[in-house]
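Presented as structure tokens, the chain that follows is alone, the form predicted alone.
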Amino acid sequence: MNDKNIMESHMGTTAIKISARDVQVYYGDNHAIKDVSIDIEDKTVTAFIGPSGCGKSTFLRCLNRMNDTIDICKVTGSIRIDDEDIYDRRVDPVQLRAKVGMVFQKPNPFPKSIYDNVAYGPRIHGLAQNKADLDEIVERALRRGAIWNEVKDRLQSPGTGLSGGQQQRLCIARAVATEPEVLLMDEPCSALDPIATAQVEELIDELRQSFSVVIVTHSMQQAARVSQKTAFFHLGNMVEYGETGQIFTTPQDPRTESYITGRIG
């Protein structure tokens, strides 16, 4: 912990969980994210803004190394969790993303029981020793998911077969299963109704009390309503970031100001 940290700690301000330091993300030729140097911070909800194609979901992805499945993906850079390097050669992706849950825009829940769905990332973890464990995390999970009470008498039924917003919500408690330390989240409400939406906008600022959650969002509205913390992505680059509020009522970046107002979008 250097000086800097110490200090913040002392003052009460939160812990950073991810530092990322001059990452540049390339798919072949094509330039995805430039120099691209953040801190986010533990309990905390951190938005991603920007225009489609900005790189706000590709530089998401490189947080639990998503981009590693493809091929022409070349990420450079430093990103460290807790102050480990993601990137190590030795850190095995699988164990990473059991600690840096992500939940994706469309509800994608297995072809499987809503149990099964649950028990799936504490059972490949081995994180149960029985059934009686496997039964509890599966009801936690359900519970910080906000779906339990809807969903506890019908475990065996399967997830295809809620509704949306429910399907979302049990993608959140599948990722959440694990006991993961960040939360990803990739536009999780595009696909969702107003109602649904407001759902899980309300579960996002529950989840922030356990975990880090970084959540790409195309609506500012959201943005401004679940995080405390805004990026701004334009063109690969990231602009500006800070306050939430402090974004969006006095951006320090012309580009951000443009974009906020809707004249770049």
Given for the second form:
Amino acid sequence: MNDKNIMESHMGTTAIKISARDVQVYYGDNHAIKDVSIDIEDKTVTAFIGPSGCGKSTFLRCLNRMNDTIDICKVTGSIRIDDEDIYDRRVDPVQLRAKVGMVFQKPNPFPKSIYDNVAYGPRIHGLAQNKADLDEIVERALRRGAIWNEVKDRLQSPGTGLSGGQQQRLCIARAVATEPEVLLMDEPCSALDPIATAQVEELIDELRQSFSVVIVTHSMQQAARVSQKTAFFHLGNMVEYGETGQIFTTPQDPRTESYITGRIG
Amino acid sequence: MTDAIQKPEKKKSSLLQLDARTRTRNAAETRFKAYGMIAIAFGLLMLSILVFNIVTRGAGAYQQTFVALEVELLAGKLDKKGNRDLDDIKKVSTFGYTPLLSNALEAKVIELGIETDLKAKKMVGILSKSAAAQVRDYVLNNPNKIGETIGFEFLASSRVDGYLKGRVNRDSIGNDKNISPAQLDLVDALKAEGSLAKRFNMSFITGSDASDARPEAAGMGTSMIGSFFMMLVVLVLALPIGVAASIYLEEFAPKNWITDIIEVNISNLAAVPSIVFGILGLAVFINYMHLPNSAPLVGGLVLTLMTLPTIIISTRASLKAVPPSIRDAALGVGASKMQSVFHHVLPLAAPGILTGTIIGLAQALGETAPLLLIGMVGFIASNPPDSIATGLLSPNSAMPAQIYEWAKRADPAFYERAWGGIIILLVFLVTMNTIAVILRRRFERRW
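Could you give the coordinates for the form predicted together with the partner chain, as opposed to the form predicted alone above?
What follows is the entire complex, opening with the chain shown before.
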């Protein structure tokens, strides 16, 4: 583990984690994603912004093959994580999703205890040898989810009894418990109030230390606050991709400028 | 723009006064509520009439007239050789026991000082034809009691029972060969002395059906066991098959024209008249597979076919009701499809599945038509089955079939038992539905 960290730190922050080339997504006859090519860096927060229906969530769901669950969805092009094509016939999406965790728009804890919520992933992937191991994994995940202090005394109470913001942080803890390498977040704060949002945003910034985080957001302020890189999607095209500061101050494309200044969207 | 100026000015209205439109709307609403209340009141009225009818007519079946007699088990009649050999004792048929009964009754009449012109042979007519068999069963079980005088409680014949319940009176028995006014006089006298009385009749609930001549001895017990074994077959087959089919269709099957056709067919199957399943069962299970006639196993198989669509439809509905976010969450942490279904979706859908299953079972429990065709109606099972295998394979009846059978027999005493049987059936159905409601209330999860 240490060797790997050292190696990665030598490579700097520009190591490419995910590399997508000419990705096309069709929902039946609807061409939802057109020709998207993007390089997502490791240990970076990358934000996808754009108006509703522009395809940013669809593209995000391509990255862990959640789109496989939709019968009519068809993906072409290549998406490589660590230089391995995730749409290769030999890749089992179940194994991929252990590596690429996901947090959803609406907090969706299992209707089980807080402990079981977090322990479920490690259990099914056999990450713990015994109960003590599992306890440790759960605690670490909850700490990383910045929710440990709030729930440590009631790990056996149901996860659905938490407040919205706590539920979402629980879901983040659940996602990091399986030790993924990439964390995908689909509008993780859209159902939360500003205080909970601030907590989650802070958390995202911390998670950047260990993961490559890709976040879809409707809020441009949020993208500006949490991300280092931003991609702007419009009508299925990725219009512009660059440093977040640059996208928000000096956008190259007139469509990006219109969107961030509020003229389209 | 000038048009706007010429528009008639809107009349100023007061909130304190109802305008015509609001009045009509309110009137319509009141009318609608009234219709609803009338409909519900009508339904409740019908229900109470039904329940009142069933209870008043059926309650009689739970009371039966019994006659208390001391019978001397004459060794000379029952065991002529005197060696107490069971095989020899068995050779004496129930006819051999009848004189014992008439002796006992005559002794009773003399003891109580009742005056009657009846011969002892005629006196026995007030007892059920099952009385001799009752004594014989006792003797065969206790051969050492031969020679002693034992107190018995015999069922009175159905006419006597009807007389006590008001179903039979002296005017109505004019042409009845089974009972005479002199016998009724005897009954009155015995009743006055306390030797003959009406009391709760457990054997109606636990006993077996009886032949046409002895309605007083008929009970629901054996057909209840038949129904129980059928329900067992239905539960063991329909629940796993139905749930597996629904999970596959709902979670795994691709959505294409084949699954569409299957779906339409399942919905249609739920509407197929049950007698169609009956004739299918007759053709396939009995004529082709040569399973035994009238067996609860066959009845259970037929009812399984009938219950499957109900279970599949309710299971699919409860699977559909589990929010997709739970599936996403499971897949998102790297669970396989099957893990997500079995670890998360199925437990959440379980209360709905159970409710559907219980309601399906309740439906199957009350089903009569398919049983007509596989011979479970009209069969008189005189002994309860002694093992699970015979319970499944030996001929038996089922509760609704038993009720139907009693209802079509001529003797009004059977008619009373049909109503009594309906009470038992209703108690079962109401209990099952209540369990379903409780399960749904207790385990239903809201998101």
